[in-house]
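For reference, the chain that follows is the form predicted on its own, supplied as structure tokens.
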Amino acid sequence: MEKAIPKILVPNTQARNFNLAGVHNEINPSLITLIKEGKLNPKPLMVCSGGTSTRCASENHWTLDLRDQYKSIKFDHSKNEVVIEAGVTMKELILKLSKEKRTFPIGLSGSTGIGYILTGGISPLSRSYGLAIDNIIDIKGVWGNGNIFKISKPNLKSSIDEKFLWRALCGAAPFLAIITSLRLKTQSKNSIYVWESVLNPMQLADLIIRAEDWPHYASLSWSWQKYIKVSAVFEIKDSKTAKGIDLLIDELPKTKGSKSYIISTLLDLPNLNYSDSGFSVERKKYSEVLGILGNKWGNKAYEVVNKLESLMNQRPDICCSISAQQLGGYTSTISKETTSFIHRDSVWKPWITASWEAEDHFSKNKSLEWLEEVWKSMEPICPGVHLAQLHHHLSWHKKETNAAFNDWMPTLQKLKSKYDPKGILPSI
């Protein structure tokens, strides 16, 4: 009889096909002595929290599956923070908090894990809150070369060392460390307001423009796929914010077919996605998607647009897509060396998404020519990576990382030959 080949069943389409070397599923003493004796092979470990990422599984490799073992949510009463493992669900993490009345800036998806919040973290409240980076407090996990850890935010006191883990632990952490807890600042919870509606190009490059000026408690998201679909995010946090978020409805276009409405959580914002936008995908669909970042658009908005709009039309699959979400607000007031996110002058992350059938190669490599394509025409005005995705595979890895950490880049390297000296997680 054959030895069944191990797989592993999570979200990411692509990376639920791939042929494992093996999966364990918690962090014990044999892993640890694996670890610390670079015996664990072939490298590198892969790492799965929510299993949203492709690079939560790859052919032929060992992966980590954190999500069974590492569940506990620890609510603190006193001081308004929680303590999470690393196999928590956004969407778990907010169910837990709401009970409290509290919330935490989650993305527009409630099934990434914490690798959402470890490479950064935009929210449709970061212009508020700061990205999910920002509220951590406490970091547990083991290094690369096997040491356990526990490092707190630095104060005024701390050292300089102390000072570089942090800052390449919130946002490069997948390079260096598997995270296995996290303590996390939270957030009075109050209702949302929401708008969205479809647009065509001019008045979605209208409303780039006029969102660019908008207060820190509103914020904008858009996908373009067979329709530009907008979702506006407004954050009542008291009379007179809904007084202003009255005044900014007012202004919005006015389309067929758009509508308001309030809700309790981010859960509960609309899907942006392709399946939402009136086609069925009836074959399996494999995507890599890049994000990249950008400060105001102003009126190169149009331009932008019409170059989006040319390159829309010629994307090779109908699962291609360009998005984007907006930054900006607090998140531009904290100093770009208290982490591994430079680019805090950041309005804008567009990310484009390469999709193809599953198992097509001549697709495949056209959708990744023409995310590659719509990378060069937007690099001009978005420079700046997000690396919310890891693509080790892919031949732009090293051009993405550089773009993602820019002149932070030699510290990173130098720290990741110290505590990950054997190559055990992914490099740089």
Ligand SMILES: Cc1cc2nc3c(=O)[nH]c(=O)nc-3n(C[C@H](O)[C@H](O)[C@H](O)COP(=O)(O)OP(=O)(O)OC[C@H]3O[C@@H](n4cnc5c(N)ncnc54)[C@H](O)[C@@H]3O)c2cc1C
Given for the second form:
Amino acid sequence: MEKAIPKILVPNTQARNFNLAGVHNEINPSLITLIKEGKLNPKPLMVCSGGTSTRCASENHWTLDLRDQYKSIKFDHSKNEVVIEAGVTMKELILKLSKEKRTFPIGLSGSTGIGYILTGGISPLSRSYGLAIDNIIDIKGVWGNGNIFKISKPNLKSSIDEKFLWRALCGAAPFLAIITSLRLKTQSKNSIYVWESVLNPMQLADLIIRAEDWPHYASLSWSWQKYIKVSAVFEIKDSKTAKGIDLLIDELPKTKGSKSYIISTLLDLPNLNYSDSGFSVERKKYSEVLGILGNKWGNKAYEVVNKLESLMNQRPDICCSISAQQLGGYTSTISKETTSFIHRDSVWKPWITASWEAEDHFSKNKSLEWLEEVWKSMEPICPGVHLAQLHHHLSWHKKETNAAFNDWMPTLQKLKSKYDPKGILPSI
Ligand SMILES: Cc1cc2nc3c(=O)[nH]c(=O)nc-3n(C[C@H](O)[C@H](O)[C@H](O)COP(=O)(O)OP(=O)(O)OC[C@H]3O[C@@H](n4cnc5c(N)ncnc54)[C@H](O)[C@@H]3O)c2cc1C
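With the form predicted on its own already on screen, would you show the form predicted together with the named molecule?
Below: every chain and molecule of the assembly, starting with the one above.
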């Protein structure tokens, strides 16, 4: 009888279809021995926490799937902190914290796992509470060299080496270690006022410029697919912010389909992506996403949006899209030396999604070329990269990694040679 080829049932449709060498479900002594002796072949080992990116698996590679065995969430009432294991999704984290009237700056989807936190973690609440990595207190895991570790956020007494290790793990962990658990700071949970609408390009440019002057409790996201869908999130911290929100809402474009309502957690945010094309987009489409970073657009917003309109008109697949999240606020007050997210002056994180029919290589190439063209046209205004997804299998992987880490790269490479000398984890 033929042996079944191992696959992994993950949210990412492309990763789901890879034929794997095999799957490990836990970090046990025999896996540690394979890692230490460099006998885990082929390398690198792919690590899966939420399984929402294409690189939680790879054709003919081993995946370490942490989703079943690493599910613990423990809330520490004395400190309002939470310890989560690596298989916890952001939805599970928020549901647990809600019971304690606490919250965490999760992103636009609850389906992501701790890969969201480890790669930076940009939330609609980041302008008030920082990136997800800014809220980590302790990290436990296994280095690529097989040694187990626990490390805490540095303080004044910490050595330079400790500070470097912390900085590396906060934003570049996938290259150095398998993270098994995180202790996180939590925030008081407040209701959130949401405004959503469909805008034309001129209205979008106007709103982008306006949002650049918004207070920290407000944040804009938009996604351009068939339509330009926008959503603005306003955290109702107290009666003063509630009044401020009323004034901001008054200034928003009065379009026909605009809606505003209050949600209890970010899990109830509207889905910005268009998916009413009459068939299950999920099942038939593959995609790759590139996140870029840049400062305020100001009046250049009109020129940028015009260019985006022409690029959107040329998109090779109906599901290709250009979207953006707002940063700035508290996120930019944190020193770029404390984490691997060095683009602290960023105000916008646009992300470009190339999409194509599954297994259609011609369309795949066309879509990826389009992604590169959009990237090139936005580079002058968004020179940074947010490495939320790894793309070792694509030609621009090196360029994107350099743009993510710039002058921090040589130190990361030194740490890689010490903590993952045999290249067990993805290369940097
Ligand atoms: C619907 C959706 C919405 C999103 N919204 C946002 C958003 O608002 N803000 C934002 O910043 N990002 C957002 N992202 C991007 C997302 O956060 C990243 O793609 C993230 O890497 C996904 O992590 P994961 O655990 O779900 O995926 P996985 O595919 O399991 O992991 C992603 C990467 O992280 C590495 N990794 C995972 N777990 C570990 C671990 N335990 N130890 C070491 N390395 C590990 C893996 O090597 C892998 O390459 C979104 C993605 C999706 C699909």
